[in-house]
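Given next, in structure tokens, is a single chain: the form predicted alone.
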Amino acid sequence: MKKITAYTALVVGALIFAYPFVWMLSASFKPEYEIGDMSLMASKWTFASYQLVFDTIPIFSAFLNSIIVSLAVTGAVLFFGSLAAYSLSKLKWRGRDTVFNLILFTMMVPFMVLLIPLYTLVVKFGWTDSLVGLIVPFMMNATALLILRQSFLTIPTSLLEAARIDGCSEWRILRQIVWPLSIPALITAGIIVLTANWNQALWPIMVIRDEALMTMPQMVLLFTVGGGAQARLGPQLAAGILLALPIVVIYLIFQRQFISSMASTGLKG
């Protein structure tokens, strides 16, 4: 009776917390006089919405610039968090605490503390209306850092003592011992990192004037507040079923490794 109980308690929790999701897909297919319904079936289903936002703004070069910059962000969040985790978590030196800490007081300054200084930094390197703007500023993040710091904690110092006995490098320890044994902490991180970097359209709208390279967030933001989407809801929730669904499917993919690397790390809660 327990466990019944339990997961009668899951499974209507879980379908409330779905039925926005779900209910915003249908309406984004439904006729836009029917959307205000909050019935999930249709008299007629259509793809007038998705059509006028294939229309009204370039989705695909805004969907590959995004792909472009989250990539990129991603890709070099990890390879340099790692290499400053494997330094605070593996190796002694002086100052090693102070210098973890500072990081950790990092996370608790606002992003709009640091917008306008970093905004200048940006114009001064000439960054302005290009991709570097995008990446640059965001190659390093103190929250990736503390998952694979964590994760670091957990492999056995013993195995990398062996290693060095060895003659291994620390470089090679890291690429043959460190990462192959720290892969969920690794996703976890690149997820969250990709997520937030994906769903970023206030610094893009500050750094980008050219439409050309405009990201997918920038573009959707502008859609539906400029006037693109003719103050219909239809499109307006068109366009966010399109921004949303590659960091749902990614999630879906790799879920079972986020879920291991959050327990296992003590980030859970």
The other form holds:
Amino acid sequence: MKKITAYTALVVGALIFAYPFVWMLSASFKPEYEIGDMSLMASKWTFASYQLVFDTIPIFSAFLNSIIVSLAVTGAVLFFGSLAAYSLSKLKWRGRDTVFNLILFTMMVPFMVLLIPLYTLVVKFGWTDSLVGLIVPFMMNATALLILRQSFLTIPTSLLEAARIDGCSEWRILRQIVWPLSIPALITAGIIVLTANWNQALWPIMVIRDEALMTMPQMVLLFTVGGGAQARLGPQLAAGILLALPIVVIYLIFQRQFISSMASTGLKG
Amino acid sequence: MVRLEGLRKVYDEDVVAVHGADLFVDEGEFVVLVGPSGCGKSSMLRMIAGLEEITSGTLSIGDKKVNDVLPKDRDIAMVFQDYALYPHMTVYKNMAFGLELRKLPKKEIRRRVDDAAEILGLMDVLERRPKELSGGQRQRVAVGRAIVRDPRVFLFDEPLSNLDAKLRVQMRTEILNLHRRLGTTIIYVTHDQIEAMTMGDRIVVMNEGKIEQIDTPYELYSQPNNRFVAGFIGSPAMNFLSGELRTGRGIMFKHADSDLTVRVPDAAQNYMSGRDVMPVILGIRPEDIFLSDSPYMEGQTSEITLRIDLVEHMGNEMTVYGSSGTTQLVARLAPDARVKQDDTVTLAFLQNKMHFFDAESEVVFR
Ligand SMILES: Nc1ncnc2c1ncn2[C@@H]1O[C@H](COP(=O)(O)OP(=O)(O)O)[C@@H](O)[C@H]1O
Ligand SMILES: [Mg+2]
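What would the structure be for the form predicted together with the partner chain, given that what you showed me was the form predicted alone?
Starting with the chain above, the whole complex follows.
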């Protein structure tokens, strides 16, 4: 009896949570004049909203740019984050704890504070209107470093020492011992960084003017609020769906590792 | 083969783990480092392995100074207490890994791993992961990973301490057999003095970062250099009685806490360098104590009367715990000795088995 109550509560909760997303999905396939009601059904299903999106904005190039930028950023964060996390967790050097505390401190600094100095730098380097300007400033990330360090700390030091005696360089230890044993943490950090980066709109809006170099969130934002959607709700929802789709897919693929690692590192995104 | 000269290890500027150790380990020798936990055994071994920086002193392997040589270039292999097997690799790969890094031909690697697996009885588990193995099998893989490398020196850091008692005894024999078969120099760390005594050609007893004595098991047992070694080696431990030596008619040991007086060999005269009274600690092993009416004791005059607190029958002998005032003694008596709890018995010490230590420095008189 108790169980049934608990399950009912859970199901109701899940429905409340899921409803807006499901509604959004169904509405994006409805004719424009039917979107106003809250029902999930339509008299007929249509791709018209999507058609308008594809016709008015270069959504494919935006998609491609987003993929390039977020994969490059994620790859760089995992790479440099691993190097730093390895050094901070498994190598001994003077001032290590101080450096680690400084890195923790950077997590407290809101991105808004960095916006202007970062922008100034990017202008100085001549990286405006280029994907480099979207990638380089985000190649290091304290949250990812923290997740990786936490995971590396659980690897027994004797493993690394055995590998050192076996003939591994530190770099090879990272590749052949540490990484294979930290896959859940790499996935978690990767998803967090990828999601955050994929959704980033503010920074691209500052750095990119050229439509051919715009990323998805920037493009979708300009489309929905900038008049491209001609104030019609359907295409706005369709663009939103296209923006969210890759993240949902990635999450579905990796959800098991993601959840287990979230639970074990005790961190949320 | 391995030479330590004034080898010192200081952690964090002020924790001295090893105070200037001198040691020479010969080719093919099995040397055991033994001592209580925290005495610096692992630090010493890890300096030899190259896993800890040497604070000062010289370490040579072969004839080459290797202070600044990387672990992988020292031609050593190490077996860790927790085995340190790579969890994501198969048993085969665990053993082959070091050889692959050294770019040996595939066939040669296969041959060496198979040979080692054969010796260690691991042929059937080569494709398994470490977590699918029993404790004993993991231990063997760790040993296998060391022997496929065919190094000049094996280093073992408490390799058996995670095994149950029975397996420990079995692995002890296996490692000894392996040593006999390969003839490779071994430096082996343990805190277990029985393991040390049964395995080592020579034993290095350490305490608080210092080497107390380096000797064969027999020498160590029969001629300990100081009170620490005397008390550490042997189980049950040697009995110690504080008191003084006095000259009178012959030399007597007078116990400080009781009226116990023991006649000691006249040779003890030499310790006293002319003095009449000399504070000392008398050490006597439990098996060198007998009932005074036993035939062994003919002509021995050192006797002490004790009340028996506890008797443990072992079958082949019995361990008797007795006391006289605040003094406690442990004796190992023949199984047929007719003593029981609460008896009062007279015991005698074998005169030529008594050890005398300087009360101050705790160094033995010789
Ligand atoms: N990495 C380290 N940093 C600081 N102190 C250490 C370190 N490793 C060992 N010590 C200290 O050095 C001493 C000797 O330790 P160790 O060599 O591990 O002894 P054992 O192996 O005989 O138990 C101990 O007091 C220990 O606390
Ligand atoms: Mg140790």
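Positions refer to the first chain, counted from 1. For clarity, every value in this text was computed on a predicted model and none was experimentally measured. Throughout, rigid core stands for the largest set of C-alpha atoms superposing within 1.5 Å between the two forms.
* Once the two forms are fit on the core, has Leu245 moved its CA by at least 2 Å between the two forms? -> After core superposition, the displacement of the Leu245 C-alpha between the two forms stays below 2 Å, so no.
* After fitting the core, Ala9 CA displacement of 2 Å or more between the two forms -> The answer is yes; the displacement is at least 2 Å.
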